[in-house]
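One chain comes next, on its own, written out as C-alpha cells in the form predicted alone.
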Amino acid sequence: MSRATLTRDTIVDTTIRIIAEQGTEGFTMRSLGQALGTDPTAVYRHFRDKAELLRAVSERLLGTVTVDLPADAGWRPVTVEVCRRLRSALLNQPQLATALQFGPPLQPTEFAITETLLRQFRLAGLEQGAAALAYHSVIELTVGSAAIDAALHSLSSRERSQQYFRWRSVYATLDPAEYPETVGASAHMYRGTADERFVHALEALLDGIVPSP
C-alpha cells in the first residue's frame, strides 16, 4: 500500500480486522505494518503510538451506543439502554475491550456516552457530584459485567446452559455444614441469561442511586 493511500481510516479498519481474526495477542504494530503492506513506522505518521491507535478503534466501535435512543422515555430507560448497548459492544467486539484497557478513549463517541449518562442522572434530580459518582457506578458495573461474561459469550446458548448447570451442581454438593447458604441457594444460582442478570443488577443499582419517591 502506498503512502498516499495509507489513511487513519484504513489503519483503523485493518487493526479491527487483525484483532477479530487473530485475537489481541496477534495484534502488534509489526503485524499491522505487514497487513498494510508498509513499514510499521508509517503508522506513526498517523498515530502517536499504539494506545492512540486503539483509542481510535474504540471510537469507531462505540459509535452506535447513543444513536437513536428512545425519545422522551425518561432517565431510567435511557440509562439502561445505553448500558445494555455498551455491554453488548464489549462482548461482541474484543477489539473494544482491548482498546479500553488504556482508559477512556477521550474521543467524540465516548464523550457522547458520558454526556448522555450524566444528563440522565441530572434529569433524575442528582447534583453534579452525585451524578458523576452514579456515572462511574454504572460504567464500572457495565464494563465489569462484560469482562466476567466474555469467556462464555462465544458459546451457544445450550453450551452456556450446560455450564451454568455444572456450576450449580458443584455448589449443591458442598458441605452444608460449612456452606449452608451456598448449598441452600444453589438451585437458584446462574438462572436465566447473563443479559438478564446484568439488567437486574443495573436496575438494583439504579434503585440505590435514585430511590423511588
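Just so we're on the same page, rigid core means the largest C-alpha set that superposes within 1.5 Å between forms. These numbers were taken from a predicted model, which means no experiment stands behind them. Residue numbers count along the first chain shown, from 1. First, how it differs from the form predicted in complex with the DNA.
For the motion between the two forms, the hinge, where fit shifts from one rigid part to the other, lands on Gly63 out of Gly192, Ala172, Gly63, Leu141.
For the chain modelled as two rigid parts, C-alpha superpositions between the two forms yield a turn of the smaller part by 24°.
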Contents of the next structure:
Number of protein chains: 2
Amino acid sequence: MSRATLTRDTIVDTTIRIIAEQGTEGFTMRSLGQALGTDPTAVYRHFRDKAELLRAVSERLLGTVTVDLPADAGWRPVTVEVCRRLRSALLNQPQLATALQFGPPLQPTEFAITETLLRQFRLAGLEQGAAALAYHSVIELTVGSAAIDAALHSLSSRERSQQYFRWRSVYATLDPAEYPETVGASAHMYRGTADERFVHALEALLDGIVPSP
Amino acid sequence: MSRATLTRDTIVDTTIRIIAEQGTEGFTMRSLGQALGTDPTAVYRHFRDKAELLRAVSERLLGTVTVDLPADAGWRPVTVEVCRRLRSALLNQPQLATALQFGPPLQPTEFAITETLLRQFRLAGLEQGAAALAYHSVIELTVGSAAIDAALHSLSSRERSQQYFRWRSVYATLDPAEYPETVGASAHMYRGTADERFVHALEALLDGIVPSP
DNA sequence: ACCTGAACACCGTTCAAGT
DNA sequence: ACCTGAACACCGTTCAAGT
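Please give the corresponding structure for the form predicted in complex with the DNA, as opposed to the form predicted alone shown earlier.
And the full complex, kicking off with our chain again.
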C-alpha cells in the first residue's frame, strides 16, 4: 500500500495500523511485509528484531500521554487524565500491558509519565516515599484495567455492549443457592463503559491515597 | 519422567511445573511431550488444543484462592487475603493475567472468587451496585500488579532485589533538571517486595471504597 | 482405545545473492 | 546501500498408521 521508501516511521505507522485492525495475533513480520509492499525481511534493515520494533511502537504510543496537559487544573484532574491516556495507549498495544515491559529500562516517554505522576502526588502534599508508593499503585490499576479490557478492544462499541450483556446473563443464571451475591448483583456487573469503571476505581484509589481534608 | 498412564491431571501437573521452571515461553507442546515421556501429539487425546489445556491449568491454580478462608476475620482481611492469593495464582500463569481471559465465560472456581469478593463488600455495607464496582476495581488492581510483576517472577528473590536496585539506579542517574521528582524519589521506587507494594495499594483502594467511619 | 510419527501450514530470523 | 528470496529452526495441529 504505502509506496514511499522504507523508513522507521513508516514501519511503525503500519505496525500500529495492523495491530489496531487485526489485533496482536494478526500482526506478523510477514503480514507487515505485505502491508509495506516489501519482502518481509526488509524490515530487518531498520530494526534488529521484532522486539525492537514493538519497543518503537510503544514509544510512539506513550508519547501522547503527557503532551498538552491542562496547566492549572490541579493535581487530581491531571492524574486522572494521564492515567486515562496511558490506559488508552496500552489498549492499543496489548503486548505492553501484558507483561515483560514496565519497570525500567524504560524509554524517554516512559520517564516523562513517571515524572508527571510523581509531580502530581507531590503537589497533593505527599512525601517522596508516599509519592513513590502512590505511583506504583496507580500504574498497577491502570495496567490491570487495560489488560482486562484488551481482549474486547478490537470489537465495535455495539459488539462490546452485547458482550457485557451476555456476561451479565451468565451471572444472572447461576444457581442462587450457591452464588447468591453474584446473582443479586448481576444486573450491576460490567455496567457502563470500561473507561467509566476504570475512572471510578481510580477515583476511589486516589481517595484512599490522599484523603480529603 | 512421570511414567504413569497419561491423565488430564498428570498433564496439568506437568504443565504447571514447566511454566514455573522455564516461564511461559519455555512451555511448548513439544517440551510438554518430552517431560511426559510421550509423543508431543499424545496430549491431543485429552485436550482439544493448547487453549483448553491452559484453561484447565488456570482452573487448577484459581481453585486455591477461596479455600480455607478465616471464618470470622471480618470483610477486610478476607478481601486482602483473597486478592493476595489471586495475585499469586496469576503470577504462576502469566497468560492468565495477561489478557484474553477474565470476564465470563468463566469456570467454577472463578465464580467462587467473584461470589466471595462480592459477599465481603456487602458485609462491609455496600449496596449491590457499589459492590459490583468495588469488585471490578480490586480485580483490575490485582491483575495489573500480577502483570507487572510476572516478568520478574521466575527470578530468585536475590536476583529480583538486584533488579529493583538496578532500576532505582536508572532513576537516580537521570538528568535532575528534566526529571527532578523522579531523581528525588528514586531511592523510594520499587522499595520492599512486590507483594508488599500490592497490599499497600489494595489497602488504599479499600480505604477509598469503604471510608472508615 | 490410545499412542506414534510423518506431514502441513505457519512463525521469526539469517545470509548469500542480487540491484 | 538497500532489498530479495531461499533456507533454517522452530511452532501448533492433523491424520493415517500402528499396537
